[in-house]
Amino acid sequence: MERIAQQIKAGRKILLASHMDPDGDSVGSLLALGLALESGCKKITLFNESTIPAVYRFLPGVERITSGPIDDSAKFDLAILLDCSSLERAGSAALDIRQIPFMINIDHHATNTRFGDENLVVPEACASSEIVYTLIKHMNIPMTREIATSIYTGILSDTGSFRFSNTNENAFSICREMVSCGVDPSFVAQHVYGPFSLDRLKLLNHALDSLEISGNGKLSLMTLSRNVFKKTNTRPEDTDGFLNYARNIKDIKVAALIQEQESPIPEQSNGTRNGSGPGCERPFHVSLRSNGWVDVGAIALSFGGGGHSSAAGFTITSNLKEIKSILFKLSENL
């Protein structure tokens, strides 16, 4: 963590990204070692490729936050990666990130590939959020309410309210501290598992209404089409959360969320692309969530995914009848 540290101090320009299609965590870490290095008189630019969850959008500083695309990768000395178990779960962004001369990877996943010129991967840490607070503590940074903020909202989140596996003692000691630096946790829950929109809430009914059960009553599943989307009026990451009501059914022991992706194919006006019906072959993000006895993390790897045992994804070009079957077949196996 020392050489870390000191590569930190030695950066003047630093790039700041985490995962897209971001959870409590890439968000919550990158907002707090971004906040943190800032006090430090550093050079900051936060990235994300992705639009951020409006149930995050409350966390100090969020606004900072830019989409991309980054314009000039040659005026960063240095970048940090959190949240990210490969360099391209960081998007398209990956190419550019990868000009920039030095790389630092911080993280949790178990199936971190280990990417940077330095890494800095926990995978007994609840949260890459803890692995910022340790960080953060380590480079002797005063610890702000807006930080800690941001620290707690990340363990919080990916810990599911301390109900998830990866929970640790330092979950609690850490989320005690933030409290004490000014954190509000009634705040924090109120937005992270506040009221939903309504365009939100007909998501969740068309996700809901999607649900499928293997046979064998292991895995349930729920889809979601782009023309859900457009009808509800939402966006990939208004489904945070989805999963959870999958995964609580009685005798689940994996959850998967099959999320249609924009495709590079036009679409027809009849829904289809080049007249090729529901059987053709189009992205697909794919979301598994564990009860705490299957690593879905393994799972998601064999796809050329990624993530941690209890809740991981990939993502996969074919069609939904064969994706559907894939997962059904690997359910005979839970």
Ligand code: 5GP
Second form
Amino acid sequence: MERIAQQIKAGRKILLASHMDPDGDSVGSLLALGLALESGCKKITLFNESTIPAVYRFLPGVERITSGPIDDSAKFDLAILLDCSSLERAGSAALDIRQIPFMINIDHHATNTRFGDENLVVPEACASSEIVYTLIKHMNIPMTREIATSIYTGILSDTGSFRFSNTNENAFSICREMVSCGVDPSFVAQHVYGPFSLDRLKLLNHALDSLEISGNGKLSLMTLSRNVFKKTNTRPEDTDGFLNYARNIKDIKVAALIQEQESPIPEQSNGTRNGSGPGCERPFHVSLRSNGWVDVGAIALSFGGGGHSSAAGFTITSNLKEIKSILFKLSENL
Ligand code: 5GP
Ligand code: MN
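Swap state to the form predicted together with guanosine-5'-monophosphate (5GP) from the form predicted alone:
Now the complete complex, all chains and molecules, led by this one.
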């Protein structure tokens, strides 16, 4: 920790980035450390390749996060990666980030590849925001309400409101301290778990409608095509929390949500794609959740993805029939 604090103190122009398709911890840890370092007069740039989900846009400083290309990586002398189990999780900017002379990797995923020049990887931490809190304290940076709001939100969302197995004592003690720094829990909850838009409710309806259960009753599976997102005017980030329905079904050990990604094959005006027959391969993201007994992080890793033992994911280029068949085959060993 001290070595990393020294590296940060020596940095002059710092790029902070967190994983694409961000969740609350990705946005929270990025903003918390960014605002903290800025209060120490560092020149910082905050980067996330994806659009920040609407539910996290209330966080102080969120407008500072840029998604544009990193125009000149040569101008940075330090990169800090947050909540990324591998550098590729930063998205296509990974190539530019690699050019920055020194890289610090701060993360809590057990599958982290230790890609940094310095690695602060703490799998026991409930969230990357917990590690950022410890670092801020170590560096004696004053805690403000703005920083505290991001740390609180990161921990709240990554622990599923203190329900998931990563919920540890620190989750409570840090959040208690963040409240004493001025965080309003009901204000945060109103945003993070706020009312569903009608469009999002319709998307949930599609997801629930698509539920399939494996023959042995241990795997549940939901599917969302691009077409459904288009029809309901929603985005992949709107599926946040949907998998809890599939996981909470009695006797289910693993729940999966298969989402069709933006396809590199251009759409035709009638909404179909050239070669979109059953044999046509397209990119899909598969999110996995476990009931706590199965290590879905290991499953995701075997498909080139990663994550935690109870929440993980991977991207696969294939067709829907094939992906379902792979998952159902896998369910036989659960
Ligand atoms: P989600 O299913 O909500 O996208 O992600 C659940 C967890 O798995 C998160 O911690 C996320 O960072 C991780 N994860 C999801 N997809 C991938 C992936 O394609 N690669 C890796 N390495 N991690 C992933
Ligand atoms: Mn996280």
